[in-house]
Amino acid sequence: MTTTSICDIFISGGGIAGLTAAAVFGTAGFDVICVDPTPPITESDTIGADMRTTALLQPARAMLMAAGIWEPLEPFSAALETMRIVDAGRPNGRLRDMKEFRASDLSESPFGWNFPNWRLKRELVNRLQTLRNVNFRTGVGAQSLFTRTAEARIGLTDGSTTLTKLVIAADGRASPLREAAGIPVHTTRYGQKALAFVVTHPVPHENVSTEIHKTGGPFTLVPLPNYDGTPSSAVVWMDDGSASLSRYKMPVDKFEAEITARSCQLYGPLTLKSKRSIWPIISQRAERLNGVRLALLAEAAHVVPPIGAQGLNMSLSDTQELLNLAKLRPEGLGDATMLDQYHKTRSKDIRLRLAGIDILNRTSQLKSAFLRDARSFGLKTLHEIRPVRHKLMRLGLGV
């Protein structure tokens, strides 16, 4: 026999970005239905642990305390007071120019907070067990999409139905919801894989987040509570498929030799202690961030590179902006004019995002002596110059 349910938001999605709206949503009092096939791993000795580590920014922390996340969350914070942009272009590596970027120019919080991944679905598994207005079913997915201007009706793996009037498409960068509301995507692929892992070394980060320019792509170390009392922080690596495609299977004292060299020792010798993941780096935008019923969230409406923190932080800023317009007009939960305003206000933003985190990216991987050179100097300029360096910290930040 079939089973109906009936909510006003539908879910389908529990990562961090599923998980986190399901929060949010439910705390300002919605009934909410979130479903994933897979079950959230929220140790780190799992097996698929995942280790890589995200960093929420100063816009965040305000929506994360309204929902009751942020508690729970920040003891087990590393705080980001510094964003350190380091060009490591000339031959072997070594450096050619330095420039921080100090969140005390702008206010007295950090420019964000990082935090491992596992530890994040961790705490936000557990909040959603205080909600009783929200029901978090793992290993059952959605199957099916029906909807018309009145209600969405979920069709689900285990042959039981929901009806909503919003359903949130927060399941990945491959999208089934996406795919069955027909929404296109435009994608573009680098070539370069990321590798990720947890490093102890002996020079203290300081809260320091440093990320090192050479051909192939990005060298980030994020800082990260001390390990065994030891200063900790994360890596995220990326250069050419290949290259890191090699580094993934290569023998942890070769590796650490590697990431070592790579770090311009800047830390000291880094030490592994977490397994190594990898991914490969891509740019997509959904054309729509929004059907009938239905709004595109996280990675299913824009992907972007691992760079300067945007990736869950503009996901963040897609689920402040639906629950401002769920709050605006109750009402009008999930109806047209909702979600026609929602991808207006969401797209331009994430567009600039997209566009600036691409030409970023593209600058890291450059090759020629002589573009080298000329992204030392447009690092060199923005970073002098006050009024700029303040606004593209604004930016980065969100605000």
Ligand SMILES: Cc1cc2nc3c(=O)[nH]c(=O)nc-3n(C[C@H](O)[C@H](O)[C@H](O)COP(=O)(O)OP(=O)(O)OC[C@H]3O[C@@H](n4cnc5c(N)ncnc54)[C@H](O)[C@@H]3O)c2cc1C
Contents of the next structure:
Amino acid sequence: MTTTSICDIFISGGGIAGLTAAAVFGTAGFDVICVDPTPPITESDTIGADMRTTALLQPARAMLMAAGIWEPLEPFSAALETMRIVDAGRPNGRLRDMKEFRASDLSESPFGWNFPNWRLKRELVNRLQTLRNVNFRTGVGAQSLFTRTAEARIGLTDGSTTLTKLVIAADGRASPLREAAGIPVHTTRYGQKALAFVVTHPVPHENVSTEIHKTGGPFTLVPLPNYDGTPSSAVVWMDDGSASLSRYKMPVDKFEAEITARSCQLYGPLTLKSKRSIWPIISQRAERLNGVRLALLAEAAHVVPPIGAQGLNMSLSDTQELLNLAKLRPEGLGDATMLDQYHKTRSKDIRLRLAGIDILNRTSQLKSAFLRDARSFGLKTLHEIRPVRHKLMRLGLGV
Ligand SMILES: Cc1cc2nc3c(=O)[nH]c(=O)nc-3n(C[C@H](O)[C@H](O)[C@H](O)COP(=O)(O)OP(=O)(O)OC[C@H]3O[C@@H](n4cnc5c(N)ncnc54)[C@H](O)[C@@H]3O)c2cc1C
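Would you generate the structure of this protein in the form predicted in complex with the named molecule, following the form predicted alone above?
Shown next: the complete complex, the earlier chain at its head.
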């Protein structure tokens, strides 16, 4: 006999985006079922732990506070007060120029706060356990989707069925539910891979996030709380795929020498404190953000290279928009009016950010000396004109 469950909102995917959406909608009073075939890893030293960090930008805080997530998370964060952009485009990777963008130019709040991904998952799962109207099930995935105007029916891998008004596909860049709904994607491949890892360094970061540009892609150090009393940062290093792969396998002492040189010694010698993880870099956009009774969220809807901490923050804007629409007209949850509006409101911002990050990434890959000079000139000009500088910072924050 097949079992059938009923809920207001079904979320496919328990990555950071799906878990956050479950907490947000559960706290707002909706009955939520969220499923993921893979249980989230919520310890740093477990095999397969996501050692990346996520910088949550200022505008996300209010939503996370309202969903009861912010308070338990905050003690584990490092604030991002300053963004420093370094051009290391001189021969031998020497410094050419350095510009700083300060959050205090805009307001008293930092640009954002940086968290280890495993910690974010742990606090999100803890929060879901306190919400009686949220059922988070692991070891089971969404397998089929059948939609009608009045409701959606999702077949799960354990043979059970769920009936719901709104399906949220937060099941990643290869989203099975997006595929099931036949929504095409546009994908750009850059030939790059990103290495992500954690380091300690003798020079304190003073809450400055540093993005060092050189041919191949940016090398970004994002502040973390001290590691065993020593200043620490999360690093994302984007470069050509083959170069990244060989560094992924390199002996630790050789790797530490490379990352210290690539960081222009700004924080002194870097010591590796985590495993290295490697990520393919693509840009991807779903042609539509909605189907019948279906909303695409996060990487199911859009993927961007990790520049300017935009990826998950765009996903939180998706969630905020869905929540606004659901609260505005609860009786229309998941109907065509709600989901067409979701597509309309979010797709403009998503296209703009994808285009902006694409330009930044291509600029950071530049090989020709002339074009690298143009990059340096562009950075200087953008930084020196105060209204342009402020506008850029606001745009980056998503306000
Ligand atoms: C190196 C790197 C650094 C980054 N840094 C930042 C940053 O600083 N700030 C920022 O905002 N963003 C950052 N991002 C982007 C951010 O990590 C992603 O946007 C985010 O992790 C994606 O989350 P997601 O939940 O959409 O996808 P995923 O994490 O891929 O989650 C999808 C989930 O769906 C599940 N799933 C798959 N199939 C099914 C199924 N059939 N049924 C149910 N569930 C299923 C999977 O098991 C998985 O758990 C970074 C990305 C990279 C690569």
